[in-house]
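Heads up, the chain below is alone and in the form predicted alone; it's given as structure tokens.
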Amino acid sequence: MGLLSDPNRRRALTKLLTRLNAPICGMPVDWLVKTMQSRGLEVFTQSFTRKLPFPDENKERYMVRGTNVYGILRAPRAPRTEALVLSAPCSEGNNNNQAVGLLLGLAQYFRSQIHWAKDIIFLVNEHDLIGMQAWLEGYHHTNTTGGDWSPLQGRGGSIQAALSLELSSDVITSLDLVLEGLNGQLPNLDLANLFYAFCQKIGVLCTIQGKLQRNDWDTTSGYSHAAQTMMLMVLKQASGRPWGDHGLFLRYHIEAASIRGINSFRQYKTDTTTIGRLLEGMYRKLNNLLERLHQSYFFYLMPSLSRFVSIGYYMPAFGLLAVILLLRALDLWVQLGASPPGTEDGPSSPGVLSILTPVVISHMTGVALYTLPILSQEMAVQHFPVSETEAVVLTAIAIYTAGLALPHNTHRLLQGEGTEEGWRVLKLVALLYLAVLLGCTALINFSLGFILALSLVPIAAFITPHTPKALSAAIMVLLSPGCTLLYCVFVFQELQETPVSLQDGWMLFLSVISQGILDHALYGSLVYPLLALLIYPCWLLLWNILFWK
């Protein structure tokens, strides 16, 4: 491949990188428009505005205003019905200027080629995911998140694939492939295979989850390394958040991934020209596609870039956990059928009210957990010395903790005491409810469903009113959804080899809660409503069974 083999092109790229490394305030929109136009692209801009439901303290923003700049290289040898996208996020500072410079250099080189059969869109988006969300909604004429953006003046064909480029340093030692998208979606495995094949061909050091591939697979340390890499992927996928700009493309059935340049101070160095050759090779292959990527797997886990675990291997593990719930429900059904009918002086069958009341109150608590944190933030800020973000998080924790008092409040609404058959019927309902809920979750996001099953199935199978109350209550609290999230925070930090103290871990836990609520409001992540409206009420039903009178 002849990318940047001409010294003039190399000098032009060096100029671009030097200009982009200068400190800037905001994205240089006018300069980007002129530069793209000078390279023969059809250039358009899109302005957008988005007000967050509460301030994002991690990135210090509340009212977000920005502009996306994109240039279209029209296909000279095709009817322009399909397109490919190369994007680079650009915000204040010089965090990703190397990627923007490389994108512009590739645009100039691609313009001189005549073999392109698809439109190529070079996109520089501001404010990372918020800008990308606005551009994708404008491109597909949808508005699912309530953002305010100007309509796009120029469009290409139907987008077949996309890559997002992030270079965090002037010196790149390895390229990391990021696959996890919104709600745990993954691109077709062929896209990861394409990246790995070109890295091997060109001689670029490549990683996944920031971990290098090992050759000693048959040793204990090799298995441990692969397991840690795969567990990192499971935790990232279970979070439901997009881990790069590519994550929002997957919602529109566009195969996409993010490529991140990492400077880990290894002896191995990769220059910008080599990364350009890698991207050119990948886009040439994608340009030859006659149909969308679909031949390989969409459901997989990767212990390394050269190996994967398909759905046929990991789904039986979840199935074994789900079978426990079904067998326990069948056992309760048999017990209910074999119990003697009630007499005037003996126990009677449970009424509908005794079963329906805990179900309704548990789900009302879930609705409060879902709606009140954002709705009550202004009142909390007025009466307590906290910020809006702290008010949202602390309100969510307060409602979650208040649910522990539900058994007493539930029985106050009932006349008399519950029957023996009553808790069995309620548990039968809870078991079937949980089995269906976990099964549907695992089909959409296996990692999230599996983690929830590991914590909820044991208590759902063995909890009864006759177990020791104090010990059972402690175990239920330790295996509750909130504590499971806290454990995942510490495990994730350990797997990333950045362990944290208890205090720092607690602060990360609070940050994860606020980020989950923001991801749902901004991008449509389903993890927070799933936990608040379905998983937490189901856990409360089991909590009611433990304290059944």
The other form holds:
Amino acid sequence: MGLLSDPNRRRALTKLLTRLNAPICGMPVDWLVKTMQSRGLEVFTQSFTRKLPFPDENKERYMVRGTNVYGILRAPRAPRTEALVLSAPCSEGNNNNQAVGLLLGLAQYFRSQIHWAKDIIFLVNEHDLIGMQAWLEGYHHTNTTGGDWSPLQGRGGSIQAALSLELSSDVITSLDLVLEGLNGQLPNLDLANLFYAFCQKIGVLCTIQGKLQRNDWDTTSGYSHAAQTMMLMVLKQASGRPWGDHGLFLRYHIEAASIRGINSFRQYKTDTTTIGRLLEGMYRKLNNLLERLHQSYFFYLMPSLSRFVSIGYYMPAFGLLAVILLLRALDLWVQLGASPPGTEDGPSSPGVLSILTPVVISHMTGVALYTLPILSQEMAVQHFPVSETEAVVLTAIAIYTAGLALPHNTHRLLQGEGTEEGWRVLKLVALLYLAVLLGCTALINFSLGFILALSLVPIAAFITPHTPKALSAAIMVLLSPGCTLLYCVFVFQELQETPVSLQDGWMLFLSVISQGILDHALYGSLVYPLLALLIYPCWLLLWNILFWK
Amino acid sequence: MAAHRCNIFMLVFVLCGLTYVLVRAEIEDTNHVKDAESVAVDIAPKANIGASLRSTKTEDQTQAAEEERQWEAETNPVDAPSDNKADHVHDTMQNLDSRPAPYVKDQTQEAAEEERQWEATEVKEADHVPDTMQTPDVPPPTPAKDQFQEELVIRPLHSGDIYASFQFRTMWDTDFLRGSKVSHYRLFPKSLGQVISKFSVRELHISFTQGYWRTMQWGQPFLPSPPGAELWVWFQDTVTDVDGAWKELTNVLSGIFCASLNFIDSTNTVQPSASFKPLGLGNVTDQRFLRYAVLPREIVCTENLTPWKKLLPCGSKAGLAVLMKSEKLFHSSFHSQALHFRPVCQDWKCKSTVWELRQTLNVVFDLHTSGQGKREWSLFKMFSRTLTEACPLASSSKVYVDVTDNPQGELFELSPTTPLLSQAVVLGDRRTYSVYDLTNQATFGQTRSLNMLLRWRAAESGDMLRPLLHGERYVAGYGLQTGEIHTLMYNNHPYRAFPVLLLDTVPWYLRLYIHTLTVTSKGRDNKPSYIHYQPSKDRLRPHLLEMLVQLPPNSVTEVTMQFERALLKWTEYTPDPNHGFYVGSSVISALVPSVVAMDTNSTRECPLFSSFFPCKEESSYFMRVYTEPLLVNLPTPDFSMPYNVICLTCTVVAVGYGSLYNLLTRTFQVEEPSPGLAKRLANIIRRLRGVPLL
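Right, and the form predicted in complex with its partner chain of this protein, after the form predicted alone?
Now the complete complex, all chains and molecules, led by this one.
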């Protein structure tokens, strides 16, 4: 077990370690500046450095140092109040060269047009999301995650919309639209509609979640295809991470999407000119907007590019799940109100103290899960033969598992024997807590809330100290947040038609955890703190009820 | 206490400085034409080194006249007297020093130069004589009380774009304040004159601008203006109800200029205490008589240009105004039209004042979009017209082309060539201009039309001197609750600090947290020596913040202020609330050290006697810089169909439920009509007697 057992990863790590000594210089900054200037843009650069909390093994980076280059095409007779952004990530190697080339070509073409009413910013960002984060924070002069960047020199007013372009190969057969952003935020649906309309008009194959649209809606296979597409979107959204460079724009209320060129070796090929025409069309449409995109939905799920499920349809499903918790809580409330005259208990409110200890201890465990993995990585590396990344992930898993053993029967510390009433009060609190938690989560990120509700509501509803211990414990562990994450990894791979073996799945699971922690540290994704600080303690409370004595 | 007094002294000092410069600038203006002419003739001999400097026979008469004129200009009582002369001498020497080499090398060129110079004097003579001969019929022979001048300046910019600036000046010696007695209008536009006399306006400055002046690429404009519409007016001190007059005036001007100036009300009008002092003569500087307003959202187009053109004596029929074809003027990167009305001195003695109306129009044409990438400009290409005549009513009509960076024609080629050169100090920089005099028929040549052609030779124009002062502004933060306004002021001078006045007008719906105001430069706190802050009142007046800040040399000064976004009432939202709300440009006014004075490089060859003390004359000049306006999103309710349905349903339910509830819970009583007086008296008596009441 361990990340290093995979030969690919080990090679990557050695590569990373050798790179750490030499400064990484990926992007031809000077050339870009000169080229953009010759195209008549106002060109500026921004340099940034970032030290990751622990090495990122997926992308092989630890100490990140880079430069963003951006050129502003000033709209004639516009007072610099509004802007549009077209960005292309540029990293080492020639991954995204086509996109950068297309961006420069478009800049030259757009410069000779006279109909621009908004400034257009052409941004080439290094180190994909880290560069984008630095640029956006520089542009808006905020600092949410403690990055270190140089202030921006030129601005174009408030950014109205942004597109990020990723073309991985010379030959493009279809274009994929990526919408899911940080914390599951989505751009306005009109942006997706705009993309779809232009793809139809120009005749480019377009996909969402990498899946083509099918016309046979009424058949079972067509239906399941659409359901799979939507499931993929739910899983991606629930992960709370930005799935493209556009994802960070959404925090600033800028409608943004990534357009990704895909070469799937079809017969039908699209050349760069066509993609340029598509982008020109989209930018001219966005340029003509008087207001920000706001007329359409911000909350939706897409079973295909041309269809969507609005919040009005999916929210009742979650509502029905959440109502179980509330009904259960009501039931307990009534029971608690009815029982005191019947029983002979002296202290009429044994609940408060007895439930305080489990609540506090569960949350302490949560705090430990949130803080310790990163804090203790050095210690772990010294004592065990693991890399930093492994240390962090394994510490997290260890604390998570230790939590199962720790807090049950903690109420005895203060109260001695647990009473019948005690667990009822505790369960009432846990139910209400969970209901509020899931409700809030679903409002911000529906998918995450829904997946958590699916796994947590059944155990929350049925758990009592009187159920068969072994069976219940097994079910509870299988439905715990950590295991849910593991299933999600497998389901996601399955839906993407790249099924993995158990071993690979486990490796993937480990890297997903490390990515989640990194996303939180780098971009402020909220999924990891939500799970560690709130959902996990809540689940521990339920665990506590099961072992109530 | 001491610090406080110190601040006041500082302020008074700076104000004095500002007024001094303004008055100076104004007086310079009045003498500008003379000056320019004198220099024009002056420079011709300078250029010609081969010929003896001042011994040409034919030159003698004009020379004498010119010298007299020059002397007049120099002994200007307010102006520093000896500076012009020193400057000229300096200049001459510089030319003497720097020019000889190419002339000696190239004999043909020298010959050409000589010819050019001869032409110059000829033109000059021809200029003087026909001036009185040609146009005796149009203006009355009596000393005209009004006169009109027109001028076009073309400056090739370093970015490859081209900047054209029209100026039209009408001077009139009349008294507008006698009420309705001014009824005979000749050159001065009547519609404006009536307005001025009705509202007792002392100074009026109005500008309509589409686009933002890119200081970093284009340098300084001749007349800065903020995007949108700007209006500032000084009323006469006889006006009692200034607010009323202002309101009416804006509405009238709105009609005259076809603009939305009627949207100026108390919520966007301020009375700056220091930033906008009168530009004309007068000693009233009480801000009670000043009103300033900006409409950043105003869109300027042909419907504003047409009424503006109509104010010109020749309209767009003749003279330079024929070039103003709106389809070309609005096919540009920047368009600004303005009108300035103010009292100025009649002559250099300044014994009496005349009213000056100055109409200006500034355009920047884009190299890439209109030039199709070819670096070639002509009047026809820019305006799709050529010049054929001067405005017959104009006493002078000239076209200037800035050739400062192009002394030998290596940068661009200008054709037809003109013999006349002129030097002027513009914005602290000494510039050289080729002058085309349209009142002289020879300018038009055989084709009877003037179509200047400017062909770039060098592919890359040289680097531009960085503007010494420029500003930037943006909104920081995210979310719809709070935000932060950042204003950056750059002082690019390598070693001199100078104070600037910053004026910020922020609408009331951004609630400024003034305690968060910070001014930092070079990472350290920079305490403003003067702060004038007027808090806003909701729906009544905006925030006004004026500060006097010292900008350290070669630094960026950052002014930040946090604000909270107010939730408006639902009727107060604009029809397009998701577009955002505009915050007008902030204004940075400063006395900027001159570029000429910046050159202290002692290794440069210049006469020793001219370079010991840094020259005082142009040591600083007044400059105003506008930052970009801001677009701020406020928390906006969802004005969509479901929202409307909810509102409507709620209203219906509230009304329906309310009335039903009312009906159900109210107890009804039959009210008896009030008894008459007799009955009441009777009742009182009955009550006294203890008998039951009626």
